[in-house]
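What follows is one chain in structure tokens, specifically the form predicted alone.
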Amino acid sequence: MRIDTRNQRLDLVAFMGALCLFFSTLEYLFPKPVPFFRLGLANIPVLLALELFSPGYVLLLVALKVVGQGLVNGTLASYVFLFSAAGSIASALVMLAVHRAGRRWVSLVGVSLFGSLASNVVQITLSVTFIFGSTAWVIAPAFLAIGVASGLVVGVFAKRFSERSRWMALMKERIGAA
């Protein structure tokens, strides 16, 4: 049975947006080793969405994730929200490009790593440009290294879930994704 209506796809995007907020909330249980750093658990549904939806729906999911995180975390009217939005949008665009261009050669692990690096580079650049100046480069190596490690873990989890989950198999079948 395929999901054919726009409303059913939007319902699934909303569900995955709720999962992003759930994972984002879980992230607060872990300490931040460097400023602005997040583990990226909220990107698990985004990675899975790459295998289910067209780019427009993936970007809608990212918008829901960013705005939802801003509301839940109380950062919607702060520069932290702008950093999060810029990093998330850059990450999503890079992940979409890598997933589409390299689908045969790059797994969700690689897609996650590219997305993590894109987010971190954008956030470091914003930090240097608008907030901390050149002193922000001091934390850049640690920020990038931790980002690569978390991108790897998130990617491995998303890949395994995508390959082994009955729910994911059912969603791929219903949506007609490969």
Second form
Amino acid sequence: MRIDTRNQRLDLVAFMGALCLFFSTLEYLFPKPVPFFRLGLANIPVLLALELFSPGYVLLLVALKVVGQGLVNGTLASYVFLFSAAGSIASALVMLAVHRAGRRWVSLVGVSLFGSLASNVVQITLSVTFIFGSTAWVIAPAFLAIGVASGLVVGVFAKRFSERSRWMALMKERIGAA
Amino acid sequence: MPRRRLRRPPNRLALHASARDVFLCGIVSIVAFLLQSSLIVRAAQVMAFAILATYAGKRIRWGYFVMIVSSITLFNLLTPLGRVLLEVGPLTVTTGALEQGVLKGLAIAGLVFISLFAVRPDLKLPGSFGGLIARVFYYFEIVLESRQRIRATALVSSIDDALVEIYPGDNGIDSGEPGADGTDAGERTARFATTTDTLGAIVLILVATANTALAIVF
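Moving on from the form predicted alone, kindly provide the form predicted in complex with its partner chain as a structure.
Full complex below, order starting with the chain above.
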């Protein structure tokens, strides 16, 4: 059965939104080396979506991920949600641009790296502007280093999954992205 | 995967109040909380919101919030303001910077606590986006059921096997299955109240009016 209609695509986007929530629950199973550290496993379905959907659907998936996480974690009415939304949207826009522009030369690892850095830059800027003040720029290099590490981990997993997964191959075939 | 259970304590507030009413109470509380300028009152409100969040089944990581408030205060102290209280090495602690830092830190922590008690997964969002969110939660429950099959030693293949089995199933958006119309947010929320009972109404009205009164008085 091919995934042709808008409703079928929306259904697959919703399923991938559920995968984002699932991966974010897996994140709690890993120890945090520093309090603010997040691996960003919920971005794995977003990276996979780059290979399946047009930009509009990818951005819709990001919106579902952010709002879904806000509802599950109960952070929808707090600054955490705004930070998460800003970081995720910036990350998605950069990943879409890099994926489109460098399709032949940049793998999902590189795309993930750029996305992670974009998210971190936006979140650092917001926290410096609204919470900590300009003196907090001193911690920016450490956070960017963390962003590089988590972006690499997530990117390597997404690339490996995209290459080896029967499910991804099936979805690419059905959606006509193979 | 490691077999750590992610089970949360029960949301006792959800047994007595609907998601919409709790959310409205949260919005009123946010506005009143942000209007509060007294440090002592704001600190008391933060404690009250933390108790409410715990009552709503949320686990609060106190260490995390102590660190958030401390770091915000510390960074504020780097910009001196007002009377000098003491000097610790190169750091000058001033009254204005200290008060502003603690106020800001408490505001951040308080907003998170309000959100933790006021937002829950069965909160229905309006429009087609709200319907899609309901579908996300419908699939989330299905995906969660298969997590026992995921093995850390064969992460990619075990996740892949689970996905092949789950999707596409017989749950297509055109089929009219539960979730497509936003009626089922999942088994976890099945026992949550859809209307607010007397006890729930008393708690919510008390929270909203107390915070509003504090914002007016102080």
